[in-house]
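So this first bit is one chain, no partners, the form predicted on its own, shown in structure tokens.
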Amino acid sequence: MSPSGDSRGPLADGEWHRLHPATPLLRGGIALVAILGGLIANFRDRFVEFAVGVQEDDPLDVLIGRGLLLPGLLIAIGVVGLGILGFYLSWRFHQFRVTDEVVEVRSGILFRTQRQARLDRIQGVNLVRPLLPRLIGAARLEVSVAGQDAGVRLAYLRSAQADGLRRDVLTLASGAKRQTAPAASADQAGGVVAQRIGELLAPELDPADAEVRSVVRIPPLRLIGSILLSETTVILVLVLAIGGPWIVLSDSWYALFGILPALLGMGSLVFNRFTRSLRYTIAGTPNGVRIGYGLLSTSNQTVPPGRIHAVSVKQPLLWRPAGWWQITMNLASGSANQNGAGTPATTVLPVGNRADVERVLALVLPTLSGPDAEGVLRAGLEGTGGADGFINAPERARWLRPFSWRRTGFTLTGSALLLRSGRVWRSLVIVPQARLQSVALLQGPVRRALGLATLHAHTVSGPVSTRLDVVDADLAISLFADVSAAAVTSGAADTTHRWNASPDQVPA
């Protein structure tokens, strides 16, 4: 039972519940029907020939002539019935419950499977609405926790129930109790059509938890320009510009069998990135940062406070004239953390200017703020070296990094470790001290001879690399001690795993 005074939704009462009745159809029933239809359409002649020993123009005429129409219909109905029964039993035995401590799922008919996700280890809650489930008002709820393939997935729930269950899961994970919500009026309860239209048009942000307006808006022209100037598009254009004339002039049309799949894959990647980012939104909520993506299939992910282990701000060379940047992050989850296009939801900002970067960083790293932090961020993004607040690599590092040694450096603030690198492709990596797991110094024979070392700040794995290839060895040793002490202090004082709990509820 829920604690006294706690008003949570009907799906978070600690009892076992079932998924949306259309789940079997959405999870494979449509594909099964399509496959059976294709097989029947393509192999019915062969089947009748095998069954009755002759082949004529119309198999149905053969069955009628032999008096086998009724047995054939009964066999077909039996096969369909067995399929329906299998899907029904699969749905019947697939249940979930949400208690004060875990989200638990059990499934399986002959072989039972049971998974649990501890609420105090939640790294993110993702609400995905693929196109077909959106049309019937269904959504997939994914609860990701620390660890590889350690999350649970509820596919599918009614859309309104998924929204409510996400709020309840985050509320329970935060350590706070949800306040009693006012009962819905008759007009609200009856507005099913209006609710469905709202889900189709604007599913990224839940008005109950976040401001409707995102703190960042990506203009379509900027998005198109960033895709045209991306490495993938440049490679695609070069392949077409070089490979196309070569195939025509050399009459080597067989080469299309090798080039065409690669072109289709790259083209699909570019198209998916465009459609996914058209409706990008990001906003702060009481339970963390919510990031929304998607045009046809939508996804919005809530990342609770303190779950971001590293943030990278990058600027490719072709984006520099426009002043555009991209932000990615590392999360302690490799399971259900997927966006609407089926790719890892680690992109915090697909493309944005300096002002957008500052607003997004203020959301995802609220401890990195203040006048001093603004100067450090400015130097980390656009600084070229020198006395700019970063401890840069010495001149002897030019033997290993001839173009970027002046910009390669680090600094330690009161809340984070910042690593700056790259002159052609600029990069700034920010690692919160409370998320640091360890720090390593690496030194091979070449770096030892030059008095250099490689610094590696250990966090969870992800797209953000937390390595700095060339730093002064003596300074790196000093930083090693400072970062180790700061990580222990920050980790001990960190209470973000129960971000809305009262001080007496958080263990010391």
Contents of the next structure:
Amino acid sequence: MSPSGDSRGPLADGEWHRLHPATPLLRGGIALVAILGGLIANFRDRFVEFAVGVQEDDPLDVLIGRGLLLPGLLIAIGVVGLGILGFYLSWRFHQFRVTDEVVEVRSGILFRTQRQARLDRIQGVNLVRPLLPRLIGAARLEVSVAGQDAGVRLAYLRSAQADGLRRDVLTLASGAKRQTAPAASADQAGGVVAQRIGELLAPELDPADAEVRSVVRIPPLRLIGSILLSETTVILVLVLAIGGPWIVLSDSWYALFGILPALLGMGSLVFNRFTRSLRYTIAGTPNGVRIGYGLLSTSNQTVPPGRIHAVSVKQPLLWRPAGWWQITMNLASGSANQNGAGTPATTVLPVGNRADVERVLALVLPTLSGPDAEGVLRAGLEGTGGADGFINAPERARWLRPFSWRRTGFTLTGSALLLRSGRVWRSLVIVPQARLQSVALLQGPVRRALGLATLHAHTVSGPVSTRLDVVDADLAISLFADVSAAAVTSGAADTTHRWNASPDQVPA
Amino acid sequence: MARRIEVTDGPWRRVSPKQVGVEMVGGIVMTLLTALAAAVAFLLDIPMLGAVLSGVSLLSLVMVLFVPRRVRAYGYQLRDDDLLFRRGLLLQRFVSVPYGRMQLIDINRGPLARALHLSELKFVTAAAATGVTIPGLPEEEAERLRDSLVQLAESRRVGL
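Could the form predicted in complex with the partner chain be given as well, to go with the form predicted on its own?
Then the entire complex follows, led off by the chain already shown.
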């Protein structure tokens, strides 16, 4: 199937492969051993006393004394052996392969499961290194496709192999002709330890993408500032400032039981945000935007072109003096559990200034570039209304949006729908027309009385809300017609499912 | 100042008038049940709950009165490239779904609708908010519509 000039790595050759030998240990085995060890250490004395009726004696002495050493040892060895056999079998039966069409995983000893991810449906490829696997040089590769918790996880692979496999999967998915030179092996002189340290320190372990540079760098001070000025911190401070004195004055210490867990939860939230964002990187690669996070456990996700369904640029009130913005996005590969470093992050830029915003938007929405895009962007982010390229809500909308009606507006570019809103909490939402699933026009009694309407551009679910809450009713009708027509034409012209395919390769 | 939104783009295809019966029965059952619950609440001397329940009951009675108009407000058009759907009197909603975006089409029949040979067609896209459900279609029309829409969706298939 594969031509002779093929540069694919050894893992993407279409044959079945096994995972890292330490996989069972990393996937809970260590925890099991530790728990068992702890249990045995804690309960040994009591257990011995209960079972044998002898106190203060070493169990081995007891066994020897009763001539039971051999059976005891055999049982112990048998249990351990069974465990090892189970781990070994589960590892042996857990296999994956990467063909030209799919990434496929099969696993299970008694109950076999098989899972496929079609390459042209890939929504993102995520390379995750939790702390422990990272220390022994293993990484997890997650190939996500559209749908809740859909996708294939390859946990765990050798770090260097995982990098190669990610590149291969993305190259295969892009539909590009394979012609790049094979990547040099990452193995260098200096021994295992040096290599391990090198891997541990490197944010990007991909030798082929060595030239990839993050376009944004978040200084630690800005990160700390952004967290201190966030709503979470304000609530935290308020709770402490009001709750602390109240507890002391009214002598109601029992209230601590209610407050403490909440405080701990908030604290850990803030701490997680901090450590996650500490080594944030974002870079453009031929196969999409690559966003890296994490200090101890790292996660590195690649979002191919055309997989971003909506982007929102927001500025909380407290960030305005500093001129900071945050960018989030809607992805089709939503995951039900948002905890842990492995889930696809929907935050594109945790905090950045205007220049950062422009650079990041140019990466995630390359179609939104051009001479006039800059003006549109400036108006969308900082404009206060009036004739600045956006069509804003009429004055009678002030009954519904007393502060922001001047700024609540939209504009249609060739490729995107831009929705601007918020005077206090400024926000700009950009929806690529090629990703629109459907469009709705809504009007309730209040808006009808005011001659207004609501437009809702439906995209896949995520943190970005793509609603234009107030718009002139007549304008809304023509906008509805324009957007629904644009959704059809842009959708039909879109070829990003095979983003690097040359025109003659695109199947009819 | 007050303006009603109206997408004027060709004739609307309406749902079967028999759908009035389906929604009417549902509304009446709701009214009676809440009225009964209110009566029980008053008997048990819980006036607050009773008042709330009678309010709900009255509201559903009003809703029942508007059922014929609400059913007439359902409409759909098969345009060249998308399906246009409308519903609602007080809360108006127009939705346009490009054929290529339809991921699957469901046909549902409730017990009441089945007795009247009606079906409900539900369209699912990748966006949960799309929420397009055409009720009150005669069975054979629903199936015909589904088949032609599946065909249209297949011929205009686009990515996500």
